[in-house]
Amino acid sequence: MAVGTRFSDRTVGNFNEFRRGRKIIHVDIDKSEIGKNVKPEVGIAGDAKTVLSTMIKLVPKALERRHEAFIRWLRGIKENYEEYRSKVDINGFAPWKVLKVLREVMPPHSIIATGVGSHQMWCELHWDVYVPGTFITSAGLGTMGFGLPAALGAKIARPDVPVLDIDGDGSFQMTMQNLALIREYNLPVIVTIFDNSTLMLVRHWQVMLYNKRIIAVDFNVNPDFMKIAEAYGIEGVRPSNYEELRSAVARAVRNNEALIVDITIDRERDFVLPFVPSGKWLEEVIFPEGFRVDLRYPGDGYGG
């Protein structure tokens, strides 16, 4: 069952897998998307909330119990992955630990915006969303520079809610001139920059899929983001450990102040895994070293 998806190559991987006797229900408000890339067994054009609310009323109790079993299986995968990550340690800042600290410091109702890059993928894996509508990202559109303007818009729309932009050094430099608006309109937005001196998402593909032929992605001379912050009259910090990160962000939230945080990330180890290569199916995923899980749902005789 697919709700509000256009079945793009970025989300599907191998289209042939959808032509092997799978029965697909496709729900989308745009009827032109239904059947465009993948032909469904049933196509429903309509608002997701209306369609799903109607379907829930038609679902037999037996199917509800099966759904609960499937959700437990998914949660088990998530718990195993989180346990694995908790045991992995690296020198310097680990992206997933940075996000854990930020999540602990930011209030549950905070609005989070992201740029585009490896930091965005880490957020997809490790950022816990507690309140609907508080995670803003350009997703598969891949709009570099999206994070800061989105965060500013969110802060203007909801001035009473803390707003955090999780960005990468490449994505941030696309639109960092918008820092002028933070001072012009006194918008207390917190910006955290995953500073790995590269366009990491592209570098990831070059390493994983192109035999480590790295070209036109590394920044040999990155700007000093602390001086950028100073130029715009915004406080900037470059923490050396997690406690300094925690303290700086907690202070900015408490005092309702703008802040730019420059976090140094090792680009040689900043590979977002698990990773499904382009054109591959989910079962062909590349796992991080030391972690394995069976992604084939065992089921109980009703759709495994």
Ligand SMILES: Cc1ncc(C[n+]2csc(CCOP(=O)(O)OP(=O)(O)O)c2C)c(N)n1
Contents of the next structure:
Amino acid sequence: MAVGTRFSDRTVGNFNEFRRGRKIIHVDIDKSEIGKNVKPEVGIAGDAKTVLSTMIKLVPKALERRHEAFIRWLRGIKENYEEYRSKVDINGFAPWKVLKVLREVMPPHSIIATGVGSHQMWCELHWDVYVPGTFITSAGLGTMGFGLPAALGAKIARPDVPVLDIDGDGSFQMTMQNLALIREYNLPVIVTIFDNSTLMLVRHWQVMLYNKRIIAVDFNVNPDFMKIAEAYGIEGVRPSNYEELRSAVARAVRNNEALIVDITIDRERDFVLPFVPSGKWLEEVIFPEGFRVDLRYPGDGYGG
Ligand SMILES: Cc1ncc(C[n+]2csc(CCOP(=O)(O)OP(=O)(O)O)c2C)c(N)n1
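Let's see the other form, the form predicted in complex with the named molecule, since the form predicted on its own is already up.
Okay, now the whole complex, with that chain kicking things off.
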């Protein structure tokens, strides 16, 4: 059962494998989505809340127990992955560790917004969301430049809540003129730039799928983001270790102040893995070195 998805090629991978032996129920508020990419056995056009609250009454108790087993299995994979990550150390800032530090510093109810790119993928993998509606990302729509305006919008809606933009240096530069609104409307958001001096998500494809033919992605002369911060009258910091990152962000949260944090990340090591190459099936996932899990659900045939 799929709710509110367009079955894009990036989520499905290989359409033939995806269809094999499956019956699909597709729920979407936009009826033109139903049957567009994947033909379901049952298509339901309707509001997710109404449809789900009707359907949940039809789910037998026995299925709920199966569901719990499936969720336990998923949690196990997540725990294995996090344990693996915690052991990998790299020189300089590792994106997943930066996120861990930020998660510890930001209060649980904080709202985060993201740009589009590898930093967004790292967030999808490593940002723990404690409160519904606090993770704002353009997801598969892939709107670079979304992070800062989305964060400002969130701050207007919830001035009482700390708001953090986790951005890429490419995405940030698409809409960074919105920094003017921080002072104009007193919207103290915290902007963290995962500054890898490249359009990493695209570079990643060039390295992995196009034989390392790197073209038109690297920024060898980025602007000085500290000077950008200064130009807009906002405090800027370029931490050189996790402790400096932690204390700068903690101070901004405590004082409800705007802050721009430029986090230098080595582009040669910023590969988001696991990664499913386009058109491939989940079982053809590329794992990070030294990490493997069996992605076939060993349960009762429900995982496929
Ligand atoms: C407006 C727009 N242009 C181009 C793309 C294609 N695209 C997707 S991710 C990406 C690179 C993003 O770079 P950056 O924001 O620096 O993030 P990183 O991948 O380096 O973390 C590009 C060019 C897009 N999604 N949106």
